[in-house]
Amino acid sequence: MLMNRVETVLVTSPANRAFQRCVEAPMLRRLGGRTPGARALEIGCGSGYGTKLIIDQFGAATVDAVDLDPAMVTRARRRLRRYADQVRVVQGSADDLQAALGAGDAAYDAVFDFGIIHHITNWRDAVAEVARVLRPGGRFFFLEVTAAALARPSYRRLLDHPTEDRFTARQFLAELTDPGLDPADNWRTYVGSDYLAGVAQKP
């Protein structure tokens, strides 16, 4: 699913950065450590700034960064110029990755996912592409909005998400083990339980 305006608005922001750069990306280091030298993937890349992390503060080598949305991806392209031999921008889904880039079985080091999982209606299969693209040793670095957030009022009247089947962070957790994936104890929610950050490696 698509983002809506005001969520546009909101993870494109100024705000929305500096708290990806000085938080999230900090937190997500401190749960599963850096990438340096690694093939990376990061699944609905949005504007681009994730992916410029990923580099930038994990020491990714390369990264493949996808997005549903087209205009995203012209405006993910346009920030990460400067990175283009490093980078390569697709439009296409999560939950069928080779058919957006082509990746097969074991193609990456590190997948990286800054909050798109909730926004898809077939999340499990998401789930499972991440663990399909993994190499083994390879590590799911993940920043999640938990059904507890979904459920406020203000979620529900600013921002457009599927209203079904959604997730718990003890559900989220335990889905991906079911494709191989463990989480061990590398993960932690925040504002309550309405956000999950963690990091998962394939065995």
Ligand SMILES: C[S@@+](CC[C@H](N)C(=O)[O-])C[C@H]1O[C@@H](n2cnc3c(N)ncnc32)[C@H](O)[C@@H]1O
Contents of the next structure:
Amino acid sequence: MLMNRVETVLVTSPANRAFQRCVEAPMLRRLGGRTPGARALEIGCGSGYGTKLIIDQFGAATVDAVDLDPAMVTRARRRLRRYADQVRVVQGSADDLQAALGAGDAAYDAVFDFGIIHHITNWRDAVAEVARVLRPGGRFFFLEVTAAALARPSYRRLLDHPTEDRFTARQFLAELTDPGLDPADNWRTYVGSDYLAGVAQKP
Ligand SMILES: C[S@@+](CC[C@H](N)C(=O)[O-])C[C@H]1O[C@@H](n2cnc3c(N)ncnc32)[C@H](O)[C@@H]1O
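Hand over the structure of the form predicted in complex with this ligand; the form predicted on its own is what we had up.
Zooming out: every chain and molecule, the one shown earlier first.
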């Protein structure tokens, strides 16, 4: 499900970008380390700010970035112009990365999800795709919005998200283990139980 106008303004605001840069990305680095030289994938890249962090803060060599919204793909391509030799931005869905990117099994060293899986109705399919495209030993870095946050009146009134079958932190972590991803203790919730950050490894 695409972001509505209110969410687009909030997500792309300077305050949110500062939070991502100074709080969320460092939190993920503490939980799972950097990814120097990695071939990385970002699902739901939005306007491309996370892709920039994956290169600048995590040290990835290349990033394939995919988003469902053609308008976001255009914005991301514009933002990432100077990374043209490292970044490929395509329109497509995170629940079918073969169709979106031609991504085969074990194609990536690291996959990043900066708050997009809760936008997907069939979110378990996206988790399974992440596990499929990670190589053994590869890592899945995730920041997610839980059912607790999505149930808040502010979220329900102002933003558009699927309403059925959303996940708690525990349910999301349990779903990771089904296709073989192991978050171990490398996760935490923040802002109460509204948000989940973590890193899971494919054995
Ligand atoms: C909350 S935004 C986060 C965007 C970006 N990660 C960021 O941090 O700025 C969620 C993004 O997920 C995208 N999205 C929603 N469903 C998707 C899907 N099935 N596959 C890929 N992207 C999707 C939306 O278009 C939107 O850009």
